[in-house]
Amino acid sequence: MRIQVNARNRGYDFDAAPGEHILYAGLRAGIDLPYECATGTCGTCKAKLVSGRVRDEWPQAPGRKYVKPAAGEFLMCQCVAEEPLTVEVSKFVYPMEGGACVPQPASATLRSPHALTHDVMAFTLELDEPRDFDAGQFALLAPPGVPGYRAYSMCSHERGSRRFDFLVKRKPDGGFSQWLFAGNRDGAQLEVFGPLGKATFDPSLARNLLLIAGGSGIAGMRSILTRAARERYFERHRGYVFFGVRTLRDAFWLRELSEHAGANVEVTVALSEDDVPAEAKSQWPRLRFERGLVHEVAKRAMAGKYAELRAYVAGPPPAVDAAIRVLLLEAKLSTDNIRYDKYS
């Protein structure tokens, strides 16, 4: 199905496969259409229908509160074309840069699911063919019997790999997490679309790194740390990692984070609902532990350390928004030096 997208700066046309969501078809064609979550939550991918018909596959999507159906607006990540379309987006749109990891659909097998805490599970996906992705990116996953995609960041980083590592936090109303925790899913077949996301790290950045993560938001941060360590990035630059959880019982990957901590990398675990147990510091001497919300702990620790800095933030929307306010108002960072992912 032919799709014409008219942006503020120019127009693009591409083909969508039958039943393919408009956003995914455009991204697959190498067109950097506007999006943030790509799963119907944020409303960033809204467009206006000029001609043709679309079918909305999730009329209850939270992001629909940002669109005006009476004005022909719709979410490109949730709608498919029923005939050739012409649509408008209110933003500037450009082709993806040369060398970018262009998202594509794939099939994958879930392997080695294992619990990290009482409500966090890690697993590996074996893709049908090798794929590249940038450190900090995420993918959309669709398990059998669960409608729609869910977005999760890759924890690992390795170019040209068929194995992507993920973690998932159990949510009471989370379709994917409830499916994952309901039984042994080893060997299950999933549909995947990705990689996606612009909160990415490349060693050519040549800045100090500030990583602020709430809960499972640490996933993409570990991918960034893995690539930075492989490139010996912290021999030339400093790193500051803040990992926020409710209590020490909710923390995980402390051994892995300890391996990154060193002369130029400080790793702090922020406990929002519990005092720091005495045994934490003796058991994990390379880590720092503080009581408080992760953005407040980061604000105290980072005072006067914001020069030549790129910040990455991930986690629940309230935590991300609070951290971004600190980075804008206290750190005075420019928006191009703040990269973030929200997990709704």
Contents of the next structure:
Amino acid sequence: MRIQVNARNRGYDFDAAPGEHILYAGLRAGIDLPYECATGTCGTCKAKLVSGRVRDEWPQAPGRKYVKPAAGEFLMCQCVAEEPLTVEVSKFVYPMEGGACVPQPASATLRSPHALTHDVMAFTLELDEPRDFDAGQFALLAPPGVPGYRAYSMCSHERGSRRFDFLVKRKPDGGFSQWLFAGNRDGAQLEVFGPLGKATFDPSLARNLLLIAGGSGIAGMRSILTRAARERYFERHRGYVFFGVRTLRDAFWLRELSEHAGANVEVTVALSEDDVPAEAKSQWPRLRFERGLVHEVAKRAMAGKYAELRAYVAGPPPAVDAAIRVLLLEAKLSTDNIRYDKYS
Amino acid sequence: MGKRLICQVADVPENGLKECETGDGLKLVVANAGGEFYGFQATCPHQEVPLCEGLFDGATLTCHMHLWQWDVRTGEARGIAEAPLQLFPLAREGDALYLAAAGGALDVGELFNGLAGRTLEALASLARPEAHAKGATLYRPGDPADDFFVLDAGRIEFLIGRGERSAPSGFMLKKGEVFGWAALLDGYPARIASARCLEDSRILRINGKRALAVLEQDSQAGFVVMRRLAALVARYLATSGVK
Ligand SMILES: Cc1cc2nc3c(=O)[nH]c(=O)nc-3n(C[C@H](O)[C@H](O)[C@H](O)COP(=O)(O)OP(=O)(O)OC[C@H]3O[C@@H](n4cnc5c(N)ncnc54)[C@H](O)[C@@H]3O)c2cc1C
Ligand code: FES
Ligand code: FES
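Any chance you could show the form predicted in complex with the partner chain after that form predicted on its own?
Whole complex next, starting from this chain.
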């Protein structure tokens, strides 16, 4: 199906496969259409119909609160073209840069699911062919029998690999969560689309790194840390990692984070609902522990250390919003140096 | 129309924001920037998000949704923002703030906002307001590129190529956006795109050579305008978009 997108700076033409969501078809064609969550919650992919007809595959999407259907507005990440379309996107849209990892659909097999805590599960996806992605990116996953895609950040980073690692925090009554936690899913086949996301890290950045993660938000940070460590990035630049969890029982990967901690890398675990247990510091001597919400702990620790710095933030939307507030108002970072994923 | 009351000075917290509505239904946000008050559009020029929920540090406003930023004193876009803020000049009388003269397209505009009053007036005196009906063509490829335009209201579409083989190269819908800027550059005597109204639209038409003459009299303003023009051209050159 032919789709024409008129952006503020130019027009684009691409084809969508039958049933393919308009956003994914455009991204697959290398056109950097606007999106954030790619899964119907944030409203960023809003477009306006000029001609043709779309079918909304998820009319209950929370992101619909940002669109006016009567004015022909719709979410590109949830809608499918029923006829050749012309739509308008009220933004500048550019082709993806040469060298960008253009997202594509893939099939994958789920491997070695294992619990990290009482409500966090990690697993590996084995793709049918190798795929590149940038550290900090995410992919959309659809297990059999669960409608729609879910976004999950890769926790690993390796060029040209077939193996992508993920972690999922259980959400009560969540479709993907129920599916994943209900039984042993080793060997299950999933549909994948990716890589996606702009909270990416490349060593050419050459700035200090501040990583603020609320809970499962540590997923993408692990990918960034892996990439940075492989390039010996922290021999030249500093790293500050803040990992927010409710209690020590909710924390995971403390051994892996300890391995990253060193002369130039501070790793702090922020406990929002519990005092720091006495044994935490003796068990994890290379880590710091603080009581408080992760953005507040980061704000206290970071005062005066914001020069030459890029911040990455991920986790539940309220945690991300609170951290962004600190980064703008206290740290006075330029918006280009604030990269975030809201796990909405 | 009589004086339009916006709010009391005391309603706007120090280095804070307040959304206000005039008696006749105009919504705007007032920012208190260290005791100076600035009024601007109530919703984000990106998507219709209330700007009173934005983050304000006393000078720069950030929309919390996708982090577009502006200098509230000039409305100028910062960082990744793709459009300026429409300002509403305010007048303070005692403890109250009133709407001053309505912001014209020129001082909202991405090229000219914030220029010295005399220069802005000289430019405004060159501007000829025009109204065009939906579907009207403003120029075609090959037409002389003598004038440039500032959008006041409506929506303009651009096409490159001719007839059947023309392809869309974008559209404009924000008050204050400038198009047809070949008229401000040397060596581009003719249009290479066509511009058409997608809705009933109001524009200001300004002769390029005469505008350049005004800017030569105020070289500081001329420098600011040329810097902004260079940024504007670069933004379009990043693609095949040509206006
Ligand atoms: C960029 C990004 C990265 C993320 N990374 C991670 C991560 O690394 N780890 C992690 O645990 N979580 C992550 N999340 C959150 C994750 O995507 C899920 O929202 C969360 O796991 C809950 O999923 P669920 O299926 O259990 O809950 P549900 O409530 O069933 O679904 C949650 C989301 O799935 C989508 N969805 C639900 N129903 C439909 C439908 N009928 N049609 C289409 N879409 C539907 C929507 O996006 C909805 O918000 C991320 C989110 C985003 C946006
Ligand atoms: S990108 Fe479509 S709603 Fe977020
Ligand atoms: S809605 Fe304000 S920046 Fe996107």
